[in-house]
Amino acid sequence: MRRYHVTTFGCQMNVYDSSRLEGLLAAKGWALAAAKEEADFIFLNACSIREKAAQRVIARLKELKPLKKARPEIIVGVGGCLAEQEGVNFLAKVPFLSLVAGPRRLEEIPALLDTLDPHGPAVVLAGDSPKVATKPIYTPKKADLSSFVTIMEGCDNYCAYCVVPYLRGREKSRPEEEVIKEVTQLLAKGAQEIVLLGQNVNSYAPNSLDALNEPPFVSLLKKLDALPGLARLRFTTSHPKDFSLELINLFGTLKTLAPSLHLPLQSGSDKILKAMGRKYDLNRYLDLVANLRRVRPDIALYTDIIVGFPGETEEDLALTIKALDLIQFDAIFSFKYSDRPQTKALNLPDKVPEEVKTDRLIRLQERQKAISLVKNEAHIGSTVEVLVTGLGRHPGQLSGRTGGFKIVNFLGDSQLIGHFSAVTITGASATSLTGELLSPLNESDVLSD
């Protein structure tokens, strides 16, 4: 039996793509290798959104050289956005590669492996597939408790710093009925939480519009909310310019829509937002936050911030830090700007020196760490509903997430994994909560998320 080993880098989209590839391989008779040393096919699904991530993947590929030398019959491949970006140039950096495949060519890989000669020339697959018109639905024999479902791919926004539209193509939405079918199958196989994925999920627009003429994403969420067996529904990532009032109102009406949202801000400076091509200003973002909290006061908000964008000054950074204080995010994902191929920002003047970017990132993160600690400490004494997803770091400890996406660690029996438990919060750090299990779970005990 042929064996595969897949390593994933980057965003949830890559995680979903890797899962699909593994399913397609399993359907062709491949088995999962316990370690890469035992595999006949080694695949790294790679991210290129930041330069550091790309360098890390290339380093990991080069580490495979001794294994390839010892076992020349192994097929080593690289995929994801980095493969799309580099294409044939990857072969100069890692000569022993047999396969370079962009994210839009995933479905071709299993059949290709039947004929690919590991001793022959490498195959490079990039751009849209000329062979695969539709993507088959694959669900595993046992679904993850929290399962990803991609509802659209690509992006039409062309933000100045982002390479995604060039690597994943223009926006393409999956048919609503196809998404509902995949979610239904995942629920039947054990999933309790569904996370809808897309570069910009709230611009979801399949070919057929809903009969009620409401935004297609709103229609999809309503139909998923009605599915039996669905306990929680999330989506990521959203663009502020496309966030409608109809979508905001769903946080107050849908029973399964979790009270958490990842809504990228990127900068608190209108000057930098304009240079980034984000198509909104800070006031527009603040209005969205106010409306979200009006509809769902307990909603947990998360965001992305880029520091050191070309032309950013100390005054711009101060505005971003002020925005953190105003909005009070539960947590942020923050990064230093890095030049990416093909993007508009690549040729912008007034690049920020690396040491300045590092200093600004540290200051930004320190401010948010203080905010996150206060936000998390506010949960002490409350009782929350936790979807238990696995073991914690310490013996006897379990870990899970609240509806607000907070990590909660507590002592409990491993039989609780896969179930909801009521937990009283007893402690907090900037990154997680600790608590004590209430047994048995009584829905009336759950006071907040």
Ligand code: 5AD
Contents of the next structure:
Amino acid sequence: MRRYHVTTFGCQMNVYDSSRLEGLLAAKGWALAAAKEEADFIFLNACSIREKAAQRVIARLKELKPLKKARPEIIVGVGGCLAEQEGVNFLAKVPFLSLVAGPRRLEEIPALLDTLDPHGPAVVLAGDSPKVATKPIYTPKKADLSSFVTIMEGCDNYCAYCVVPYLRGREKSRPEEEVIKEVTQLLAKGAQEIVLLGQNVNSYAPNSLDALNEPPFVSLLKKLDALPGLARLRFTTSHPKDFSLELINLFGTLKTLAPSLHLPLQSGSDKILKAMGRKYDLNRYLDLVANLRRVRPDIALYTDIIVGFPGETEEDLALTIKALDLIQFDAIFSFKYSDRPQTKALNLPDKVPEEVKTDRLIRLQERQKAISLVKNEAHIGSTVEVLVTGLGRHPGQLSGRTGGFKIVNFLGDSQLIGHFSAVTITGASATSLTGELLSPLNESDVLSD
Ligand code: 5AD
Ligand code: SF4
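Can I have the other form now, the form predicted in complex with the ligand, not the form predicted on its own?
What follows is the entire complex, opening with the chain shown before.
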């Protein structure tokens, strides 16, 4: 039996893409290898969002050289956004590659492997597939408790720093019926939580026009909310420029929409937001936050921040830190600006030196750490609903997530994994909560509150 080994880098969409690929391989009789050394097909699904992510993948690929030398019959492939970016150039960097496949071409791999000669020339697949227009519905044998479903892919926004539109292509939405069917099947196979994925889910625009004349993403969320068996619904990522009031209101009306949102701000300086081409200012973002909190006061807010964008001054950084103080995010994901090929920012003047970026990142993260700690400590004494996803770090401990996406660790029987539990919070750090099990909950308890 042929064996595969897939390693995934980057975002949740890459995780989703990898699981589809694995599902398709399994359907063709491939088995999962326990280790790379035992695999006939080794695949790295790579990311290119920042230089560091790209370098990490290339280093990991180079580590495979002795294995390929010892067993020349294995097929080593690379996929995802980095494969799209590098295309045929990848073969000069890693000569023993047999396959380079961009993110829109992964589904062709299983058929290709039937004929691909590991001793012959490499195959490079990039750009849109001439054959695949929609994604066939993906149905694993057993769904993850929290399962991803891509609803749209690609991006038309062309933010100055971002390579994604060049690699994932223009926005393309999956038909609504296809999404609903995939979600239904995942729920039937054990998923409790569904996370809808897209580079900008607000731009979800399937061809079918909805009779109610509301944004198609709003209409999709309403339909998914009504599906039996769905306990929690989330989505990521959204763009603040087109986050509609209708969408905000759903946080107050849909029973399954979890009270958490990832809404990338990127910078608190209007000058930098303009240079980034984000098409909103801080005031617009603050309005969105106020409206979200009006509709759902307990909503947990997460964001992305880039420091050291070209032209960023100390004053701009101070404005970003002030924005963190004002908004009080639950947590942030923060990055040093990284030059990416093809992007507008690559050619901007006033690049910020690396050591200045590092210093700014540390200061930003320290400020946020203090905010996150206070936010998390506010939960002490309250009782929260935890979807128990696995074992915690310490013996006897379980781990799970609240509706607000906070990690909670508590002592409990492993039989609770896969179910909701009521947990009273007794401790907090900047990154997680600890608690005591009050009672297991059944699904009807969770859905009725
Ligand atoms: N440099 C640094 N961070 C970046 N991001 C995207 N492109 C870059 C870049 N060139 C960050 C943004 C985005 C997140 C996924 O990665 O904050 O929201
Ligand atoms: Fe990385 Fe972006 Fe591609 Fe995801 S979409 S793999 S984050 S470059």
